[in-house]
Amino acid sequence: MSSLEKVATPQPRKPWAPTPIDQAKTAGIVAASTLISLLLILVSPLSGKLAFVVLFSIAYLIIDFAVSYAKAGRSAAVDSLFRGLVTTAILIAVTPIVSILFTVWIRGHKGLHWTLFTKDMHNNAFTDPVNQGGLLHAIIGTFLLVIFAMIISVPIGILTALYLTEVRGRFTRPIEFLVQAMSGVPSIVAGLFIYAAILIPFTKTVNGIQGSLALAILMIPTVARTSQEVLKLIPSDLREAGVALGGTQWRSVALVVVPAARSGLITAMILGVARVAGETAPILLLTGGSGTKNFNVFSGSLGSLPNYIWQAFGAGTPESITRAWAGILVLLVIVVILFTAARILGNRKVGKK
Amino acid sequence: MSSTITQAPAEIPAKREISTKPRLSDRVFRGVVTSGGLSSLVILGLILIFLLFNGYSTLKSQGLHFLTSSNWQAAVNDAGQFDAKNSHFGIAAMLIGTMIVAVIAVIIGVPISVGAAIYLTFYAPAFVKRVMVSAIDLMAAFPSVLFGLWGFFVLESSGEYWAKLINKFFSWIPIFQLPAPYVNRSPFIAGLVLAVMIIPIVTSISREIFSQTPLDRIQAAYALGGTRFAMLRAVAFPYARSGIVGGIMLGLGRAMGETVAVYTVLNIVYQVNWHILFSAGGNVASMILLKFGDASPYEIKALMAAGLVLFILTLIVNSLANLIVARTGKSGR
């Protein structure tokens, strides 16, 4: 027994893993490309961080290509060149995200004050010093807009998803197609539509619910498509079990499928909210941008975060632009929180209680 | 033994009627769900009807000039009323501007997105993949006003520098020429911002398509001794090609309809401008926003007509894109 225990478990070998020599080579290539690009910057008219990054990438790709070519021939060299190219692509793709988050924090945190969350702008102008006034009214407005958009769009979105996954009638294909087409409707068009359908013939003035309607149009496709994905993941055993026990389709959907997909449906809802919370164009046409707190979406101009940011940016003085960035920071924090919540819920196993 | 055979059952249960007719509750359920499902059709139809209804008078009075001329003038007569005869509404300049900006975005954004998708699908270690996918999905949720302000305050300066470089070395190509030395707030920079905005969309669609590449074919390529690039060229690219084209068109559709970011970054000038580095341009969506503020009811009708054109345009591009994407999964070699 004891002799058996002493036998070491064989470690899986990974012949493809980089050996220390490979790692040293990579380090060498990086060092060489850095050196070359620095030298080029020193002797040539090119200068700056950007030039360095570009030169470094080019130098790295060339040296890497040459080293692989010497080691294993042309196809290996092309392979490593391509690896270098796609790595560059992902770095370029992620750079703006980092830059945006960094910029928003750097420029926005200067405008953060406690009064931001306790005061509105009814007796302040955007050009006032940043510690006066706040955006409580805008937070309330955005909250109301989003809640009403949710009340309208979530039932419709989930019903659409249920139609596409549960009922599967004869319109399934066209509706799937239309929902996708709807997700491409430009936000300004949604705004114009509500303007033409409600503001011109009926209200003739701005109010919050019009904004919510426009946002709902933009939110429905997101909710419907995400819910559809989630409902597709529910194993059909569950549905069949429901029907086999004598339940009607209504009962098996309402008591089995939807509860099983609950967290996924909440994710769909949150993603929909994240999609529209910062939507600006329809808000500018439909809701007005009052600086006073307004709790009534059915009448009166309703301020909101996108509108606040827009007006503050438009005012153009350093104070107002700091306000705009602070507004963006608040908006971004809301979006990131929603997104993280959706992620956490969405990563839970579907069907688990 | 025999007794069991002769013994007849005491009662033969009455034959049950088997019907496939759904119960009332199911009929109600299906009715409600179907009507909910048809809402997308209703909404798209209503958008079309209302924009057409409001824009009809403009379209009728302007005819084809609405699409071909670049003259936008809401004339007012001496009595201060709208003068239909002397008013001209044409959106050609903005249509061309829309295409220019969107195409720049696609040309810059797509190679980056597809490369990033390839990296994430075939190269990235699990941890890096998780972080990067989250980051890129998060970027898709950034509001467009944020991209606009970022473009205006941050990208603008680098963009101007690149524009000058391009102008210096490539000014022999007509579109890179400058009629005057102004390179700020140009279609090129707006295109850069839109490129950043479509990267998350195109990346996530491409990634989805690449991840559907049949594993057996990938492994077959490796088993034959192919490098990763050889595998990509022989297996993944042919499989994903049409899907990627669809993803690109979805990106194009998104870039064409963008309002706030373009409005913020671009210097909107109502003329046809092919010089992409020059500080003048526009697109239909941002033009609508720009003119909406102080438009008379009649001009608003013209703007509705412009919105209708934009709506139909994006609908066509998106529908084509979706058709192409939908075909990928099923075909394949």
Given for the second form:
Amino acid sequence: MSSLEKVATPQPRKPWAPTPIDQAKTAGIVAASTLISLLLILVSPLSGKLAFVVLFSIAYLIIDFAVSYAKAGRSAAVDSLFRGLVTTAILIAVTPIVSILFTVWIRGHKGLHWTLFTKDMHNNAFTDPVNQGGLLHAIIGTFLLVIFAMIISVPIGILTALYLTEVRGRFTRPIEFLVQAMSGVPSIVAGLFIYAAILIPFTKTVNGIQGSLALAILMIPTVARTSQEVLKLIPSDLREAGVALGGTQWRSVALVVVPAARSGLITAMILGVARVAGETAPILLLTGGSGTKNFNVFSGSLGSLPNYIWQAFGAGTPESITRAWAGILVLLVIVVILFTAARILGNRKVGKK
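Given the form predicted together with the partner chain, corresponding form predicted alone:
The text that comes after this line covers the one chain and nothing more.
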């Protein structure tokens, strides 16, 4: 059969896909809602972007309901109303996130320069020109705080999840309650606990390891709960196969269950890091916030990104505020990268290598 004789097979349209008429109707409703919103803003005391969004949402819901009712009756109108409410709820949830990202980029990119990542604030003040000094000490301090918090919290969190999932002993319910309660503990409470239990009676001074201990307290619930949900996804057949081959429970867990859940456990660790990377209250209380690079978390004041941002905003000059927004942008990029990595790893099938 020649190419001219071939007839293209028409692709079936999905029943829920909008037709050209539906698309034209939606465009008309959007145009009418926009016009009505602009007119109301002109003739009323309301003004600004927020007022426009609110008026547009209300006008769209009313017009869409009326058009659907006139075209297909009450059932279609109610369906369009609830569809519009769901869409509005999604927009309300997404708008603050987009606004935060946009605001941080607009105000923070002005303070980005090469020396920001190669110098510290040892010889500079926050009120100096933006191109002088940097936040290298803060990046190093945040990295050290998070690393030591991981060393403390990740083993405890994963072992707790293994106990709750695999052992399920007599303390399972109390531990589950405590883990859930700890997930809602304010960060300042963790900082005050380390302050009262370690700083006052023992060290008498600020240092990095105390900040790591406070962050570890905040990380443990996140790591434990996420790891528990991951371990629940492991098929029971794997556990039974390990026992059937003569392995003890701990060998079956260590050699079968944990390797099968490896990617999920890594995701739990990354989510825990993202949870505490931007914590401010315990860091301000326990680490001191030095402007000089310090690689020893056990001695001396330690800088961090939250502390850098706090000090820069406290200076109150245009230069210092620009520095603060640049620090926020750097911290936000780090957190977004961590959440993206957790999302990618979380989308992988449990046990897939």
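Positions refer to the first chain, counted from 1. Worth saying up front: this structure is predicted, and the values here are computed from it rather than measured. Just so we're on the same page, rigid core means the largest C-alpha set that superposes within 1.5 Å between forms.
Remark: the rigid segments turn against one another between the two forms, and the hinge among 229, 279, 115, 91 is at 91. After fitting the larger rigid piece on its C-alpha atoms, the remaining smaller piece is found rotated by 10 degrees between the two forms. Core-based superposition between the two forms puts the Cα shift at residue 78 at 4.0 Å.
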